[in-house]
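The chain below stands alone and is given in structure tokens; this is the form predicted on its own.
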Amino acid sequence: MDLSDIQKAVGLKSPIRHQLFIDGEFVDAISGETLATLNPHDNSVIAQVAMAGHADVDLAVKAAHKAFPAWSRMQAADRGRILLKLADLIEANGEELARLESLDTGHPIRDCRMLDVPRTAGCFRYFGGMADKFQGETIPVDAGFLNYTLREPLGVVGQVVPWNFPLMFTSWKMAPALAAGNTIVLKPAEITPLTTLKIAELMREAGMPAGVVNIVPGLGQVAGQYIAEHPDIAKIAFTGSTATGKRIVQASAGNLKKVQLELGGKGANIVFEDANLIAAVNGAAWAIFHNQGQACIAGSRLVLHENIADAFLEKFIALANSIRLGNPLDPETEMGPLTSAMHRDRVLSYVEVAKAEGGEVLAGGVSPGGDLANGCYVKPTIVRVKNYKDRVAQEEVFGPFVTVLTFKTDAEALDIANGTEYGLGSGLWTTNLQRAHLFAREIRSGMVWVNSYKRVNPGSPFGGTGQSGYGREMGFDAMREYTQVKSVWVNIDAQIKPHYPR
């Protein structure tokens, strides 16, 4: 099956992009190297995608530097209009983007249509509207002086997007950086670059000047490492594993570039005795099984009050076993494959770790057979563990794998919630308003959901603490991440003399 056959089979209107995007043009890698991107449903080849090396990254940085003066000095409202036009184009091409994302990542098409595409368009639209509304301050200082601050773009920023939500995270990275006046060199994950390259095509149609955005698919240890090291890149924003994030920090030291990291998580999802049980069961399933559990904010530690644990688990296990696995392009599919065979095997290895630690597998823990045997599937997996310090309750599995712990007191629940090195997202289910606010304050994480889970919005800051990284995506905080403050002092009183008059 060649690219045109694949295009027809999944109903795509335009050719699948598989080249680098540098200085406004799609080009092959200088080395000619490519890497196959696979359909995780059956591991068939979708495309051979160009892999950027150091020389390609240098060209992308050079193009971004050349474009920066004009882009940063453009009227902010005009930058915003381009982003707003891009949002419109994303919506107009929404079905094609949804199918491409589903094909490349394994996301169920229903989620791509209802969540991934609308969130991507919404993020570009939010920051398109913010471009001319982000401002400095006037500060009261010494008499006779006016002091004000300017928020200035950083310059060329490097961005590395992960493979779990490539379309959505492309907008999270690009939109605030562009609204603030920066130019971009972005590396999508080498195994899921296709929708990011489609966004580049739509950017060109929206009127984005050449060189403002450059897309360089490539291996993390080659292109990603070089972006982190590059002396002409002013900032790197990275979403991915904690281990890789630490290497990014080390690589960035050469020119002391600004670093923003959104890393791993091990979210506690606490269900109290007074919770609405049906809502909590449904919310907990969404928290861990959406996108096959491949989310840094997944509610992967289910912490249940002992008095409701049995009743909760009866319903939760039944729901997990009822989830429809299948071809992600089928609208009836509720859970698709993991994004790669390597990651499927990693998730399944944690089932063996759990058993070795004395854990009880309550559901799943295996790959399905039959028509799905050739894909990267794992059944929804629920494991009851003995101790919150067990490996499977501490390490990020990043799959449809949830550990179950129980507690007696609120203090014990809080100890469990804060008992990991991560601090990204947490949730709690209770009708006690005082408890809800107390736990929201005391849980060590960047985000807390009360009687809900995994809610995101372009206006709300997203990020973590501890081993989950630092810096924030979204909202005004994201614009601050992509600008630097300049303080301007103006002497407005002619009577004020310099300290050393001549």
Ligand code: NAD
Second form
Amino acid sequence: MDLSDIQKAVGLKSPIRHQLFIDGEFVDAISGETLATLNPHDNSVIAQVAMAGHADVDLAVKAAHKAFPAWSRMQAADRGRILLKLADLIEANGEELARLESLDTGHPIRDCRMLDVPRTAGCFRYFGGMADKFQGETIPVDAGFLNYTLREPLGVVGQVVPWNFPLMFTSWKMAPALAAGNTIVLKPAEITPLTTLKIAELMREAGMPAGVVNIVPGLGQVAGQYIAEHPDIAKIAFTGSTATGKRIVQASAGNLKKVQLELGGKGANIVFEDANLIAAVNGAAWAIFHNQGQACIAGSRLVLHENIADAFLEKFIALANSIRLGNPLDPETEMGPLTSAMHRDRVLSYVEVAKAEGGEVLAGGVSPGGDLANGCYVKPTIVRVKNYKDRVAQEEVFGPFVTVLTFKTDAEALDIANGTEYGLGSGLWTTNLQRAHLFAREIRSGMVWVNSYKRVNPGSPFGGTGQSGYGREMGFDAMREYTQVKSVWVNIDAQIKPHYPR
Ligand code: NAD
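Here we have the form predicted on its own; I need the corresponding form predicted in complex with ligand NAD.
Whole complex next, starting from this chain.
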């Protein structure tokens, strides 16, 4: 099938964008090179997407520099207005974006409609409103002096987005950076560039001046690495693996770029004896199986009080086995394929790791076969592990794969929760108020959910600690990350004595 046949088959009204977006135009890569993006449902080719090399990134950086003075000096409310318009356009094109995201990533269409698209529009809307509300301070300093701070944009920022939530993460990266007055060179993941390119098209329609946003799909080790190294980029914001995050820190050292990292996780989800069991079972399934477990905040370590473990697992296993796997474009599908065949194989390799460590597979652990045999599917997988220090309970699997551990005392639960190098998201299920707040304080992670899991909102800071990275997306914290503070001192007292009176 060629591109227009695929467009028709998926019910898309507009052509699938497959070129770089530089200085307000869709263009081929200078080298003419392309990279296929695949449909993970059957591994068929959707589109050949232009692949940026160093020369293309240079052009994008140049365009972003050219656009920076006007964009950063534009009245903040006017910048905001463009982001608000974009949010409206995302909603107006919501079905188109949902289908495209589902096709390229394997997210079930119902999730794309219900979550990815509204959250993307919501993020641009929140920061559109924020643009003229983020302000400096007046500081009470020495008598006779006025001291105030200016919050200034950084300049051209580089942004590298992963493949697990390409549409939503594009908004998390772009919206605060733009509201603060920066210009952008953004690289989507090589395997999921399509919705980011559609956003570029909508940006243009929203009136975004040329060069403010530049999109350069390409390989991580080539275009991504070059963005991290680039001497004319002031900051790099990255979401992805911890290993790549470390490479980015090293690459950024040349011009001492500001770095923001949102990396891996191994979220503990603790269920206490006094929890509402039904709510906890449902919440724990959502925590790990939503988006096929491909989420940095996934609740991938289920930590159960031993007195309720059997009752919990009986219901949890039944729920996992009942999740409907299928073509992500089918509205009935609850779980789609993983986003690539390579990733499916990586996830399945952890089943062997678990078995070698004495783990017991309670559900899944295999691909479904049958109609789904050509796709990147893995059944919801539950593994009881022997020790929280086992590899399988420590390393990020990033799939529909949850490890189960049990505990006797609260102290033991806390040791397990804090017993990883990561610290991104964690959850706890209890009806004891005191315990809830105590654990919320003691758990080492950037986010804690109580009797809930995986809630996000553009106003609430998102990010981690330890090997999960540093910096925060969303909310006022994100605006701080995309600005630098200038402190201005003004002598307002003519009587102040000079140091060297002459
Ligand atoms: P990755 O970190 O290599 O890729 C994420 C993004 O980084 C992509 O856009 C990629 O092109 C880019 N990239 C790769 N190498 C780069 C480099 N040297 N410089 C700059 N950018 C570079 O992740 P992956 O290999 O696709 O997935 C491996 C594992 O990473 C997953 O199994 C999962 O554990 C983790 N991961 C985490 C997240 C998250 O949300 N925290 C997202 C994706 C992957």
